[in-house]
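Encoded as structure tokens, the following chain is the form predicted alone, with no partner shown.
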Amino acid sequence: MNTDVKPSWMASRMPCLGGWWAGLTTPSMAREAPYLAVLPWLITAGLVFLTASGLVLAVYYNPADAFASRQFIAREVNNGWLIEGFHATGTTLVFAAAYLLLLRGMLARSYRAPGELVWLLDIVAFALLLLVGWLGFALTGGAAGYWSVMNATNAAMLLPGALGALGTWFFGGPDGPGTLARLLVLHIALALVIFFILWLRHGAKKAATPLPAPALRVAFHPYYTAQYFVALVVSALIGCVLLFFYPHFGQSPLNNVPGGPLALATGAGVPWYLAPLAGLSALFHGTYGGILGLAAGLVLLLALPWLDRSGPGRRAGGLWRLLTWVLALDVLGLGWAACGAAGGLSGLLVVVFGAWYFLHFLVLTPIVTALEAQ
């Protein structure tokens, strides 16, 4: 009974949340759904909870004197450890089930038709997320990110025409005190702009996505609000064996030294989620070969619903599944050899992984799939 006097009840007085609860409760989801599934809310879930953890960084936070401030969050402030490590580690989790639901959509070719646009939206939300990574992973003050933000500010502004007019716009002019300010607010305005991707994301998922029959819908609540709720409860639980036991997991010990001119980071440093396109990035020399390396890499993620040529319908092959088995090895070995864990044989290692990357989008994946059409 109270079940529906509540929507009535929160309609008349407010109209947007009535309507909201009154489609949770609507059954229009079907019965059954991957186990997957439910990695879109999960980073989205991720996402608040990094904003908000982010927030009460920003507070204590001083772009002036990065190292300094973390270490003062870390030591001075009251549990400013835990919720830097809380932050951190949440990181962590988004950037694993990103890379788990860009290898879900590979399997399941999820990326054809009618589910181009979730796909691209998947990408530039994917790209984002490496973006906003990156300038989290800069603004911590250490070696490993000065260098990094330093050579990125170079190049971005060496670039010709417009790009160049873009990359000064970005990183507001040459290496200096006030780069890091300007980017912690790029930092939290393109995290902002991701929800703003994943709403998208879920409208074109919503309408690409056929309405099961009558008979075999629910209502999002409570049938999925319980399953999702279980497994936000499973990724805290890994979020926590990760804090307390690994807390620098994926985390270059080269950050750990202040910045500065005199502090030269050896290798890649990089976390590990940024380390594919850091191996990407080193397959080109010169200033504007690392930059061609990391937007190759992103765009032949957006090519893939046309390199894919098996047509609409078909379920994945055996032996296309094989390939992208393979391609998620090949990605984990290019970050593993950029960052330097193979020793001299990285080098060679990355120009190996990152190859057969190339390899899979161009070559592989158009005649496997053109096989498995006939």
Contents of the next structure:
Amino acid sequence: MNTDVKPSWMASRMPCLGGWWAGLTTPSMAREAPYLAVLPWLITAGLVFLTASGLVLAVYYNPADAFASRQFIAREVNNGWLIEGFHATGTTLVFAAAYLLLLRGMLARSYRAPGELVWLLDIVAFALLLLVGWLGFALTGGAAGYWSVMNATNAAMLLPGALGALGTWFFGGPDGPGTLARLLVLHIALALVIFFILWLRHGAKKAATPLPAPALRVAFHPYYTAQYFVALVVSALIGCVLLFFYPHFGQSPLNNVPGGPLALATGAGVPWYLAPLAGLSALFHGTYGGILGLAAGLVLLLALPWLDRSGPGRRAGGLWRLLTWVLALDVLGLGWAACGAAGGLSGLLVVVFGAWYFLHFLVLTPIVTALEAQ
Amino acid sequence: MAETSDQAMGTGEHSRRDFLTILTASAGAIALGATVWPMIDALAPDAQSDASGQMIVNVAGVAENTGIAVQWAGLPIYIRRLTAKQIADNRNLVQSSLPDPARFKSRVKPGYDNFVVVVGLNTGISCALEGNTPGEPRGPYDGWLSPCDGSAYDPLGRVRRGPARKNLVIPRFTFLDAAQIQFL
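So the form predicted alone is up there; where is the form predicted together with its partner chain?
Let us now look at the entire complex, which starts with that chain.
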């Protein structure tokens, strides 16, 4: 293959394009990467897809009459049902990749020095994703979304001091006719902020990864693009199966009833990707309980680089890996129980699974990593 | 010689890899197109706007020498049924006497020459014309009169007195039968 970069018509007039292409084709990357190293890129591609389908939905969406405008999109807009499916299924895929990315980071212990910043940015992006996902769920105008917004605004208003001011600014007062219009703008704006965080993460990852010897490097294109293409095709296949056979995957049927003061949603009713957090926020009671559980769950993830006491350069031990897998199952179970899937046992299971989450991070992680480091 | 080694390396111009590259790129392009197309198509008018864009109006109830106003594509559309006298008066005008010469035939549909359908906006200063509802002044030519700049139109919507210099615009429409017209 000819790797000489001949200045093309465009590149001679806009040299940055030539430089960009040269950057893609110059050997500068490790010869091989694990398959799952593709996840950040997949998340970015998924977000681009969500942005495109979201732009189309935003053309027809009406926050003043959210539920009716979604019916309009599904019934009157050309391919509207498909675009809605794109947006819902794309969200499922992006969150699946995001959860996998966190699991992989914990198993590989890539959050330790010098990768702490990458991990922190991962968690920030994940938190933003959750927030944007929740905003999207709120925008559906269904009964579950309606009550979720109602509870969130009430709790945010009541927070003391600066946090309450932030909540008031975010929601613009108690839940009312204008709330969804505001949440729509935040849904779009924060989604774009995620791109910025991912870009920062890309830079941090590059800085944290040592370059291999020059002889062992390969170019991004075609070696990595081919791998990424395969990952994209596999995700697209999974997405197609979900889109055409399970278009309402992970969504609460309660949300197919228009929201209103008289349409009471029982249980959490959140989509699957929010369910574990809903479980954590259901653990604590009282006015601030929900927010406390949510914040605690995310802060523990942020604190993981410092909760791990093993010191740099140590390989992960078998017990730690086992515990991480148990945590993954625990989070799945927490989400499952939070959706009320276990019937009368749900309340108890949420407490058990939620307690294990905190036990894992606050007790087991420091002890096991410190023991294995000896 | 060079070509043989190229082929052995799978990098020649007609190598298997070359074929696979083209095949992969084509499949990718088709998949991308199939994904993007629904989104672009969704930006086309939705079923509701499409239907209202092709509105059907019943004109059977319009009596002679009266008109109705309907709204289509955000415009006021005036539909008037002419009397035999109005048709006779306007059929054979000397073209050169008109500010914007237009034949009678070009202002009506063949076979339905007693119906005039125009956009009811003055072509000078843009404002709604008077003379469509009973009792409103029709101006000296028994057509429409602009209350804003005094331009006068004949029953066929041709401008007869300025300052407007263009005839009234005729929207796209067709007669489905003697009772119904459809806008397109």
